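Taking the form predicted alone, here's one chain by itself in structure tokens.
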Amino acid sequence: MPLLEVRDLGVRYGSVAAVRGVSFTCDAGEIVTLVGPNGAGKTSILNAVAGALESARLTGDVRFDDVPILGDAPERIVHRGISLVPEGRRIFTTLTVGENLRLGATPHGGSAEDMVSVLERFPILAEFRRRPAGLLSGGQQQQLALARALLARPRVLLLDEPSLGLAPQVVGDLFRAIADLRDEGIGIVLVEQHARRAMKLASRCHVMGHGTFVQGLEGSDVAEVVGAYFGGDALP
């Protein structure tokens, strides 16, 4: 039984089907991707699985554990293990860092041991802990925002463009850190515009189009999406 299943899973905005159908799988130990246009909803499909859409807009089933959450609060997904680190960041830029990181603490994270791994993991963070967060850099900003929902030990990340609007030297650091997490055995869910680099980390890639899935491959096979897809050496 995989770790979380997401099946036939439909979101609707008012008479608009964002998402239609979808289903895929994530276990312990692996990244799954998610590509395609903007506007393809794959930021519905991490939003519904966090619980950050009512459950009116839902049809499907989520598992987690064999567990159904579809629909449930945000606060219970989180405690259950699934942390979401959304697109755009979505830090307090008026708390400090460490204020900030407080507030990935739940009842079974955020203790002294868990925030000294984060910080071991983001010592920049550690050497501007007391620094309001808007002050950071976009790249340190992003190391911010995961480092908030590692605290609370999540076993499933949803990653909604990590890299949006960073430099190319942050988005390889950046790279190298979720590879981290994934060899320490946390299933990831990234929905990426570096669709080359996020595909060579996965081990399955889904290609979205108009709110379905209209392939899925395994993360080797960039060759094919770009010529079937993205048009020649489009995919970035």
The other form holds:
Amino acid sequence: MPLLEVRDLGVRYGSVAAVRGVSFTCDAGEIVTLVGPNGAGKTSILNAVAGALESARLTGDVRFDDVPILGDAPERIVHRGISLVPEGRRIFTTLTVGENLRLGATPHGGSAEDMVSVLERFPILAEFRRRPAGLLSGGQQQQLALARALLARPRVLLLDEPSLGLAPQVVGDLFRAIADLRDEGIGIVLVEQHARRAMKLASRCHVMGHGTFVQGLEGSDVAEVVGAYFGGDALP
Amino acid sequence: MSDVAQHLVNAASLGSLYALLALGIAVIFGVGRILNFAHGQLITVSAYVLLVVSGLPWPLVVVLTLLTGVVLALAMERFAFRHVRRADPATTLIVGFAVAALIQEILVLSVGARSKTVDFATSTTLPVDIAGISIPRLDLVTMGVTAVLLIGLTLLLTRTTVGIQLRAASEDFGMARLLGVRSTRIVATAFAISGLLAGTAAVLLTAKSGTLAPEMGTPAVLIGFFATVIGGMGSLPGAAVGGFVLGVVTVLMQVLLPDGLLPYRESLLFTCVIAMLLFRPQGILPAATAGQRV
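Could you give the coordinates for the form predicted in complex with the partner chain, as opposed to the form predicted alone above?
Once more the chain from above appears, this time first in line as the rest of the complex follows.
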């Protein structure tokens, strides 16, 4: 039984169907990527799984550990073990880095070991712990967003455009961190514009268009097929 | 010189009271984006409870009055606002009006529409002389209580987990929930704080005027709203600053306006608020808020 199973998911905003009949799974220690043009419905899928779409009409079934979670409140879903790092990071800019991290630990109260482990992974955050998070650079903010999500001890991470707006060097570091998390056994659903880089990490890729999956890809030929789909020049 | 000092004290005292009123409104708007027009009725009901228990020792009177504010605020959240939390702002605004009207009518039917006098803390209206400045003791109490509440609120918001959650929810409620902050608990906490501030305002207003009436909360809540608009809607520091600015402007108008214009003081004050909305709608210290893509 897969850790996360999405079956025939539909998302409607009023009369607009943003996602139609989407199904995929994500197991522990694997990366599943969703790629596609803007407006294809990738963000809506992640938000629906995380419980962040209370005003939308959701259909289908989402199961985590075989427990149905579609429509649950977001705070319940993160307590179960699914964390979302949203597009744009949405860190709390007026709070300090330390306060942002403390919030991330909300589901489990935040043990000292968890905090030490996260700060070892992202040492720059320890240095800037008392600094308002809004003063961090884009790359540092992304590290904070990831660290904050990890403090909830997720078993599945939903990452929405984590490399958006980051310098190429920082993007490399970020993808190494994502690979490390996969190797530690966390299941990751990754929505990413850097499609070729994401493909290298992924065990499966779903290509989206107009709210639905238009192609499912697995294995080593994923990058080649996606390259053909978007045009090789468009891929970093 | 002593006149200037006297006016400064008056402004600080009035500003303190206005800051309490504004904070009570801002803490709920900041977290839940709810404009609670029934905040005035929290003050009114607390004041009537004070009237009922005024024969008891004063510390007990104060505790019971504050407790009334907290319990009534929690009841408002539980039975009225929780059901419309995800509705659009216009709906929550109308619910606020409805709750305010309901409580006011219940008060009128149960205790009558006429004003009542209350014998509570009358000695605090007597002045003390400090460095040639005559200051009513109640003004000192008001400033002291506001200072203690502001310090307490600051410590709560910066040193405790629930305080950090409140600040996070004020900035981006949706993201706070995605991190596991329980929405029901955090909104109820905001209402409880608002109720505590309303109860405090009830004690100070009743001690100041010695009278109470079913409609006494309405002008108080208007002042609170104006102060939050001036300070920045949803910003707690902004609400405190807005309250003090409104207090200073009110006292300045009282002092500087010619006698012929004094009856128009409130009109001029409201004109200032409209000007603020036109030229700096985000207020003096705007709240940090985040958008959310669906």
